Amino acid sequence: MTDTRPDLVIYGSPISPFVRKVAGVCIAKDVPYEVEAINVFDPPAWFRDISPMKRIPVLRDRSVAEEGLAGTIADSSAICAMIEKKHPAPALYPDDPMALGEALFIEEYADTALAMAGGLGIFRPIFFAVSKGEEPDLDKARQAWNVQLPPIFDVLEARLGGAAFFAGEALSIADITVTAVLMQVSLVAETPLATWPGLAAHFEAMKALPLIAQPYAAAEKLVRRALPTPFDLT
């Protein structure tokens, strides 16, 4: 019997924007993968051994090892760089040195500043509450949307500069990361971006791509069980 399992396993949940980021890279490169669910709040012992920071995602490459530490990589940025190296086409990291630096900066900015404001400030106060049958902390979420996120959107609007992509003239890890993280807000709240027209156009174009839409659909299916309709935070 032939083993048809893909080499790449993403340990985590599609609700995580960082899992969706890695999935998006795989889809962009037409690399088969599967997501194996992990409860990050109560992970099994074997997962603790391969995730030093106790975070998702962790990637396993079965072509290297089926179990244990070997063949695993923790952290979405490290994972995506590894996939790029193993599957270089189409390239998601620019060749031009300055464009590469910009792509890596935007990736980091989205993974930190945008993820903190949107994830911790909006997603968690809403989804974690409603999933437990509690009232969402909409005051905290509105404060994040109206106070914390606008300066971050200003930075992204300026760095985008009206271009179609954040770094160079083609899709890169920067575009995937920004969209995956920003759509974490979309899971629980409306995301009107008219004040930032360049970012709004980029967001709409990226959302239509299968590499974004497919992982997001899996996350939305899970979230809608607890939250049928996103909130208006304006």
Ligand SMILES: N[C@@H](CCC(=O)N[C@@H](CS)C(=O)NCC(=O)O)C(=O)O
Given for the second form:
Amino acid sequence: MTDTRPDLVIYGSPISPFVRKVAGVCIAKDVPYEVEAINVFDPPAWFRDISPMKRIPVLRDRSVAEEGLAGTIADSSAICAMIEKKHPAPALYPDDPMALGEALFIEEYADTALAMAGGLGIFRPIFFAVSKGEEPDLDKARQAWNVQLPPIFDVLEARLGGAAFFAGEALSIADITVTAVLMQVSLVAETPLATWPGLAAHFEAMKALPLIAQPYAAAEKLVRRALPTPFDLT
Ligand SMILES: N[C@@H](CCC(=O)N[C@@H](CS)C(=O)NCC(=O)O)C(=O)O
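Having looked at the form predicted alone, could you now put up the form predicted in complex with the ligand?
First the chain shown before, then all remaining chains and molecules of the complex.
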């Protein structure tokens, strides 16, 4: 019997924006993948061996090895760059050197500054609490939305400069990463962006793309069980 399983396995959960970023890259390139569930807060021993920082996602390429360290890559940025090399079309990294640098900077900025404020500042204090039946820390979430995020949105608005894409003239890893990470807020809270019209237009356009919408729908299904309605943090 032939093996119909996809080569690429993403270990993690769609609730992670970094898992959704990798899934988005696979969808953009029409590369089959599957997500294998890992609870990163209580992972099996074999997962610790392939995730030195105990983080999701880790990618496995079954065409390289089915188990062990071989054939695995930790960190979403490393994973996405590997998928780009293996499946070059459509390109998600600009050719132009400056545009490439900008795309990689925006990816890093979203993975760090935006993820800290939106993920650690908003998603976790709400979702981790409600999924345990506890009261969410809305003060912390409101502080993140009203104080931590605006200067980050200012940077993104300025970098975008009213364009359709963050780097070069086409969809890139920068657009996918910003949207995947920003949608971590949408999972638990309303995300009004009227103060940043360029970013708002970009966010709306990106959300409509299947490469963003499909992984987000998988996350939303899980999150809505514990939190039927997102909060208003304004
Ligand atoms: N830079 C990493 C970040 C991955 C990351 O922080 N993942 C979170 C889930 S969204 C995680 O695994 N957290 C586990 C923990 O905090 O112990 C990447 O891009 O893959």
